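Take a look at this single chain in structure tokens; it is the form predicted alone.
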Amino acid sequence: MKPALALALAAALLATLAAAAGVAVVYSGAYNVSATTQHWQPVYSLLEITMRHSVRLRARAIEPPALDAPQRIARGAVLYRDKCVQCHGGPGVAQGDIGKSLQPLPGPLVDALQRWRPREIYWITRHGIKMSGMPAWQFRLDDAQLWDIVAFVQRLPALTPQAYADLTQDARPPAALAENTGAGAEPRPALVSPATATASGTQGATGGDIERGRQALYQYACSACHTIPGITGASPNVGPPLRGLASRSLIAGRLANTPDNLVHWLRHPKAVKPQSAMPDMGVTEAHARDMAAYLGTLH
């Protein structure tokens, strides 16, 4: 036998082995899957290094803004307080219950700076990553806030546990130090910038987005209840499926099913059927006519 042609074999034996073996670990459920033990070590490891190129590839062509400007500090000092502490703790503050017993475990972020660059804590928080734990908060925070976030990581390092105190203290939520527009204020970006837009340019009936409108149903967490195509999801059989849903005559029995009236009961489910299980689940206008627009291409 050549060998090149031994060679070529003893690689297609050793590929099937090991495709055997990830069947065999997969539905033998060897792996414990719990997050009340750790994930093997070489397994955190790949997992690590596969987010850290993963995230370095997407974040190369972000230009951060100015980051050091004092209101801008202040109010990622606030936002950090409310969104990021309960996982990630702060100087002289502990980690909440729900962040001490993830895995794999979110570290504290005082060193965020040693293994990130801005442009990067930007991407994670603003997208999230997916089996972590860590969540995308592109719906829930505007690209100010996150930038504001990022600057105050920035200073982490820095900071005494009193200087931390004394930053976070502040009970205003973040809207309120956004008002903060006098003299000295730094003027906030625009909402989404041209380097991190991931709209498809593509819009339904309702001036949305529809690329933008599938990624919010499932930032609203759509499709734990719903069945949506085009969404990864288990299956659930909690609300009705969406499929054909631009087809349907009617929205939840009650309202003619055009752009204008999806909008209005994304939003205000309750107010159309009061007795509905769909909850209220705090969509903003823009984001209920992205979901709409998405909504309408499902005949």
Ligand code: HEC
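The term rigid core refers to the most C-alpha atoms you can superpose between the two forms while keeping them within 1.5 Å. The structure presented is a predicted model; accordingly, all values stated were derived computationally and were not measured. Positions refer to the first chain, counted from 1. First, how it differs from the form predicted in complex with the named molecule.
Here R212 counts as shifted, since its C-alpha moves by at least 2 Å between these two forms after the core is aligned.
Once the cores line up, the CA of G253 ends up 2 angstroms or more apart between these two forms. Comparing the forms between these two forms on their rigid core, the Cα displacement of P269 reaches 2 Å or more.
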Contents of the next structure:
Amino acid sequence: MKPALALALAAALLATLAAAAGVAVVYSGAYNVSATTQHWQPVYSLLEITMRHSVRLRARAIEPPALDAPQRIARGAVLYRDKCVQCHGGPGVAQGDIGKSLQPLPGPLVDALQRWRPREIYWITRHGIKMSGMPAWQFRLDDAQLWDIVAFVQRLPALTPQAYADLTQDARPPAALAENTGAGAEPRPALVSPATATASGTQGATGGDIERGRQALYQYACSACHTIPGITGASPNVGPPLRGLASRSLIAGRLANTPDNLVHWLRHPKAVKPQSAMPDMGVTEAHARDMAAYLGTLH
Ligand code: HEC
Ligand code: HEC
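Structure of the form predicted in complex with the named molecule, please, following the form predicted alone?
Everything in the complex follows now, all chains and molecules, and the chain you saw is the first one.
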């Protein structure tokens, strides 16, 4: 047999095997579609890179209008509060339960300009992102409103929680915002079912469960702001990376790094540092202990 022919046969065989493996994955049900399990980091990164390039290509020809007018930014702030904050959070405001429970996790948009040009933010807002929870707004908002939102998102990095509250206070806060403050919140149901909870049983210094803590970090969307070893995500830098947390002497530059102080910080960051960009997220005592147990393993 000629070498070229042998090579072609081998390639055909490999392709057939790969196709068969693909069919097996699809039809066997082996792939777990649940949003409580994370993607593998390589799969996550692949999807993310594909999305980035797709958006860049499609937004190329869009010419942004002038985005500096204060009225435009003010209108954008109110639209953002009503349409975006429940999933992306805002300065001093955590995402709502819908946002926290999505996979991929929508992150805060305060650092969106590091990844996207204004025209790309416009494109994403208008068209949404297929196979993620990002809705398309084209049929709900007109073009001027879409640009109002882009104008506002451009201002996010400079906005303190107080400035955001001032910009968005004109109307009654929507239910999503009230829920996010954690004020008057009902005791929440356990994040993890008791069956899972007893399954791991590795205790950390806080009396919490390390594996349950890993899941809670994910389900509270901490990885939307922090890069956390062991949690799949986009390596955000809105909050400090939590690698090596256990070896730090202070938490948020304020509290001695003891397990109890860490639990306190996770539950009430605003009480420790009112102007902090880390929102109160309605974290329960038990979940805070679990998360602190996991964070205690990060040397
Ligand atoms: C129902 C939840 C939801 C709502 C509401 C929502 N988004 Fe999203 N958004 C997502 C998800 C999910 C992603 C994808 C995250 C990923 O792939 O990493 C996303 C991604 C984005 C991105 C790209 C983010 C990045 O950091 O790369 C932008 C920009 C964005 N959304 C803007 C908006 C704006 C503006 C609004 C309001 C008009 C909005 N979103 C409302 C869920 C939502
Ligand atoms: C909206 C973004 C955001 C979210 C969501 C968020 N954080 Fe933070 N986090 C921050 C910022 C910003 C800081 C720095 C705070 C400061 O020093 O004022 C911080 C600080 C911290 C610190 C102290 C780090 C250090 O080096 O001192 C820990 C620990 C922490 N966060 C854990 C968590 C956990 C656990 C969650 C989920 C329950 C969470 N964060 C959710 C933004 C966020």
